[in-house]
Each structure stands twice: as structure tokens, then as C-alpha cells.
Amino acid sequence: MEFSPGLRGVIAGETSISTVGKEGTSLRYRGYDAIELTKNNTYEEVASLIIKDSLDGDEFKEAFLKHYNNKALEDETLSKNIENLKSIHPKGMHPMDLLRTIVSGGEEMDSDTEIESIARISATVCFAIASYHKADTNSLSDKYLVASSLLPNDASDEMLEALDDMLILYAEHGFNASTFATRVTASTRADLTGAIVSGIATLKGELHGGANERAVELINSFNTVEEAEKGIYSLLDEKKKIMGFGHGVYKVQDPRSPVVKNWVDQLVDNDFSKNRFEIAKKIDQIMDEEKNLFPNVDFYGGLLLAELGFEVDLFTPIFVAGRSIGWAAHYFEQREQDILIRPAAKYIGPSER
């Protein structure tokens, strides 16, 4: 049996949910161009598309709103648990660890539809993320429901639309590491909550969802464009990995990156932000010229989330808020296929002793 490190190029299953990297550039959700969906649809409609192949987002909105309001208005236990978890560790619990723990304790109802099940988890994730804001987040937008649950009440329509687009672009991406982990868990006939927790745990790694944190930390480490230019060349000479560039599937460009970069360009409105954007563009230019590498969604995605006011350690939780519906769709698809994922391993240890 042929061995492929990291399962690169290995077809590990069948899916009708999305196509990634077709012709080196595209991303489609059930046949729809994901970039066009950001122009014409909301996250709630895309969530419905990914879960049940319909762009009518009313059912998802209704379910999300019900569960979010229940948590915000009635579930004092959840609020107390979140605050307790934040205070457990001397330096605080990383938001990804908090999400993993809070989601793992969630209840599942046998009577839930697929939309109801994921809306319950999605609302829990968004409620937990919102708890990190000092400002109130209880005023929800009818048009951008999920995005508004993650931003303070005074967020502009432009900010809501930008985050809505970010969530759409994060929503689904084929058999990536966290989705595959979710499908492995689903293949054992575990419950949806357990599968989503597997996805969250996997997404935390810096080679996956955590890349957006590392990318912004790199950008923030430079004060000027000149300093960035010198620093990146030095890192390249040292053969250090520059986070946020290249992709395991896309060969020409990450189609999500231009959308995100355009939003950053629209939102920067002060000298600090403008300087940071110029630093990012200089790093982008150097990586193109020196390594022929394009920015993936994490590079400018981290900048966008920073412009929306999120702290760096909330970037990957925002990824969870978007990707949870993709994980859920793969969970349901894997359960329907009902095949245990159990690959073989190439043994490289000692022979008999």
C-alpha cells in the first residue's frame, strides 16, 4: 500500500458539501461560488445551504435566536461557568480551551432537527465569545444575526457585513484537519457535540486555525514598513516559516484572501491601522517576490478581525463560530455514510526482539 505523509493527495472519502482548490483557485459550497455568496447572501443563508442544501436561512435564524436569547436571558449557569473557567488559571484560560470545555458540556435533544442541533452549539460558541467584550452585545441585527452576536452593540453596518463575509469564508473547507477530525469522531457513531469538540481541539493548532493569530503577531512585531522589510528578509535567511502564506490545496491563490484584504482596506481609519496594513502589504510583496507564495485567508483575516476590535486570542474562536456549521454538515454526512474511518499505518519500528 502506497504511503503518503500527512495523507497528502489521498482521497479519504466522498462529500457533496464543498469543492476546494478546483483549478487551483476556487471554493464552492454545494456548487455555489463562495465568493459570490459573500456578495449576495448572509451567513445564516449559507449555514442553511451547507447543512440542508437550501439558501432559505429562516429556520437557522429562528433556531439560533431562540438558543442565543435563552443563554443570554435565562441561562445564569452558563454565564457563571464561563466566568469560573476564565478565572481557573493564573494567566487565564485561552478562549479556545474555554470553547472546547463549554461546548463539551452542552446538552443534546433527541427531538432536535439538524438545523436545531447546530444552532444550539453555534449560539453557545457565540455567547461565549461575546462574554469577552467589555461592551454590551445583546442587540442583535435581523440581517446579520450571528455577526451581531459577536460584536458590541455600537458596531456599524459595515463592520457587521465584513464579519458576516468572514464567517461565510470560514464556514466550510473540505477535508481540512479539523473537519477530518470531526468526521473521524462521527464515524464511530459518537454524538454531534463530541465531534464538534474534536474540531475545536484540532483547530487550535498553529498550523491550522491558530495561523491567523501568529500572522497578526508577526505583523504587530514591526513598527514600520522598513523594519518589516528588514525583518522578513532576516527570517527568510534563517529559513523560518512565515505564517499566513501558501496553502496545501490552492495552487494559484486563496480566493478568500482578496475579499478579506478588501475589507481591511475599507475599514482602516487611523494612522496605526493604516501603518499596520502597509506593513502587511510589504510582507505580502516580499513573500511573492522571494518565495512565490500567496497570502491565505489567515494573513489578512487576522488583520480584519483586529480592525473589528477583537483581541488576538479571539481570532481562532471566531473561526470556530464560522466553521461549526461546516463541521456539523460533515458530521451528518459521515453518519449517513456510516463507515468507520480506520486507516492503516506503516510500521517503522524494530523487528521482532
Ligand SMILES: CC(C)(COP(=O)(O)OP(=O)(O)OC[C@H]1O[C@@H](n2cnc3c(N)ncnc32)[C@H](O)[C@@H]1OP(=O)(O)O)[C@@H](O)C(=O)NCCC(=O)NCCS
Given for the second form:
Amino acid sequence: MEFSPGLRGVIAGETSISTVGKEGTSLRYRGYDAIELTKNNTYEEVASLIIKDSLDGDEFKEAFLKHYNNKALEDETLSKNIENLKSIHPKGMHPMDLLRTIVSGGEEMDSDTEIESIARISATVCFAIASYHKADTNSLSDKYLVASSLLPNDASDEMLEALDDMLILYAEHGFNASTFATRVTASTRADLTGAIVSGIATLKGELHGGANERAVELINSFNTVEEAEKGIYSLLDEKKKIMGFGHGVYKVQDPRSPVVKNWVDQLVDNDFSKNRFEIAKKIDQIMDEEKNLFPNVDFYGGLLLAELGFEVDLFTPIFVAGRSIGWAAHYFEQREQDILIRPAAKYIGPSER
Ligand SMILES: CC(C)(COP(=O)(O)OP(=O)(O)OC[C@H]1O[C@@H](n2cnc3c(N)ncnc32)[C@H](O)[C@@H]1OP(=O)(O)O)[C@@H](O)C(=O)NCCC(=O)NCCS
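Okay, that is the form predicted on its own; can I get the form predicted together with this ligand now?
Starting with the chain above, the whole complex follows.
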């Protein structure tokens, strides 16, 4: 059998949830174009589509609301847990580690439907992010329920819609590293919570979800377009990877990137933001000219989350809020297939001795 480093190009399983990168650029959730879904549907509808192939988002909304309100009643306990966890780690705990720990402690109910069990986890994630963010997010929107649980009460409709689109685009992406980790855990017949925890742990790395944080840190490290130009050329000379560019599957374009870039364009409204957007576009231009590489969802995605007021270390947790749906759908699909994932390894150690 041929060896493919990083399993690139290897078909490692069957799925009916999404197709990624057909014709080098498209993304479809159960046959629907994900970009069209951002125009016509909400995250809750797309979540239902991904989990149970129905665009009726009511069951998900109801279950999310029920669990979010439960969490709100436990506000003090959860906030205390977060503070305790922070104090155990005096140097500061990354919110992804907090999220992983908090989700891990969650309870599962045998009586839950698939939608209820993931809505419970989703509500926990959103509540933990809101507690960490310390924003007042208790006024929930009927239309953009999940997005409104993450944004401050005074967020505009435009901001809610932008975050709703971001969550839709984060929701699912085939056999990416964190989803594959989730499926490996599911394949042993482990529980959903454990599988989601595997997903969170895997998403944290900078070659995966963490790229959005690194991308914005890079953009923020330059004060002017000229500085950015010089800086990127010298990083490329040093053969450094520029976070937020390139993709393991898309070969032509990441279709999610123009949607998020467009939102940044719409939301920038002050000199600082405008300058930052110009810096980002210059980096994008240089990467295209010098490396023929396109921005992936994380480059302008990070910038969008910054425009929406999130601190950099909350970007990947927001990614979790969106992607937990995809992880859950893959968990259920893998459980249904009931095949243990157990690949072989090419031995490169010492010969027999
Ligand atoms: C996502 C990623 C892992 C895809 O990897 P891949 O398609 O397997 O490509 P490789 O890592 O093998 O790189 C192929 C070539 O392109 C270069 N390249 C790929 N991404 C690059 C980047 N972001 N910056 C600079 N060069 C890059 C590599 O250095 C390599 O060059 P070489 O052939 O001269 O050695 C890779 O593009 C990357 O590390 N990007 C940055 C992290 C990121 O944004 N991740 C989020 C993904 S949604």
C-alpha cells in the first residue's frame, strides 16, 4: 500500500455530510452550496441541515435556548469554575484550554435526541465564551440566536448577520484534522462529549483553527502598509509560513474567504480598522504575487472577529462554537458506520537487533 504523508489525498472514510474542494474551490453541505446558505439561511437552520438533513431550525433553537437558559441560571457556578481554572494556572490558561475542560465536565443525557445533545454542548460553549468575554449577552435574538449569545446586547443587526455567516462557514469542513480526530474517537464507540473534546484539542493548533489568531497577530504587528510590505518579504526570505494562507484541499480558492472579506469591508468604520484592512490586503497581494497562495478562511476571518470586538484569544473558541455542529454530525455518522479507525504505520526505526 502506498504511503501518503499526512494522509494527503487518502480517502479515509465515507460521508454524506459535505464535499470540500470539488473543482478546487467549492464547499457543499449535504448538497447545498455553503455560500448560498450564508445568503438565505441562519446558522440554526444550517446546523439542523448538517445534523439531520433538514433546514427547519426550530428544534435546534428550542434545545439551544433551553440549555443556554439553564447555563444562565448556573451563571455563578460556571463563572466560578472559570475563575478557579484560571487561578490553578497562574500564567494564564488559554480560553481553548478552559473550553476543553468545561465541555469535558458536561453531562450527557441518554434521553437526548441527537439535536438536543449537540445543542447542550453548543450552549455550554457559547455560555463559556460569553462568560470569558465578560460581555453582557443575555438579550438573545430570535433570528440569530447563537450569534446573539456571543455578541454584546447592543450589537447591530449587521454584526449579528456577519457572525451568523462566520458560524455557518465554520460549521463543517469534511475530514479536516479536528473532525477526523472526532471520528477516530467516535469509532471506538466512545461518547459524544469525549469526541468533541478531541475536536477542541485538535482545533487549537496553529496549523488548524489557531491560524486565525496568528494571522491577526501578524497583521497587527505592522503599523503601515509599507512596513507590512517589507515585513512579509523578509518573512518569505526566511522561508517562514504566513498564517492564514494556503490550504490542504482547496487548490484554486477558499470559497469562504471572499464572504468574510466582504463583511470586513462592510464593517470597517474607523481609521485604525481601515488601515488594518489595507495592511491585510497588501499581505494578500504579496502572497498571491510571490507564492501564488490564496487566503484561507482564517486570514480575513480573524480580522472579521476582531472587527466584531472579540479579543484574539477568543477567535478559536468562536470557531469551536461553529464547528461543534460538524463534529457532532460526523460523530453520529461514524457511530452509525461502526468501523474502528485503525490505520497502519510505515516503520522507519532500527532494523531487528
Ligand atoms: C494549510 C497548510 C498546512 C496546507 O498545507 P499543504 O497544502 O500540504 O502545503 P505544504 O505545507 O506542503 O506547503 C507546500 C508549499 O507551499 C508553501 N506554503 C504553504 N502554505 C504557506 C504559507 N501559509 N506561507 C508560506 N508558504 C506556504 C510551503 O512552504 C511549501 O513550499 P515548498 O514546496 O517550497 O516547501 C499550509 O498551507 C499552511 O501551513 N498554512 C498556514 C496555516 C494555516 O493558515 N492554516 C489554516 C488552514 S484553514
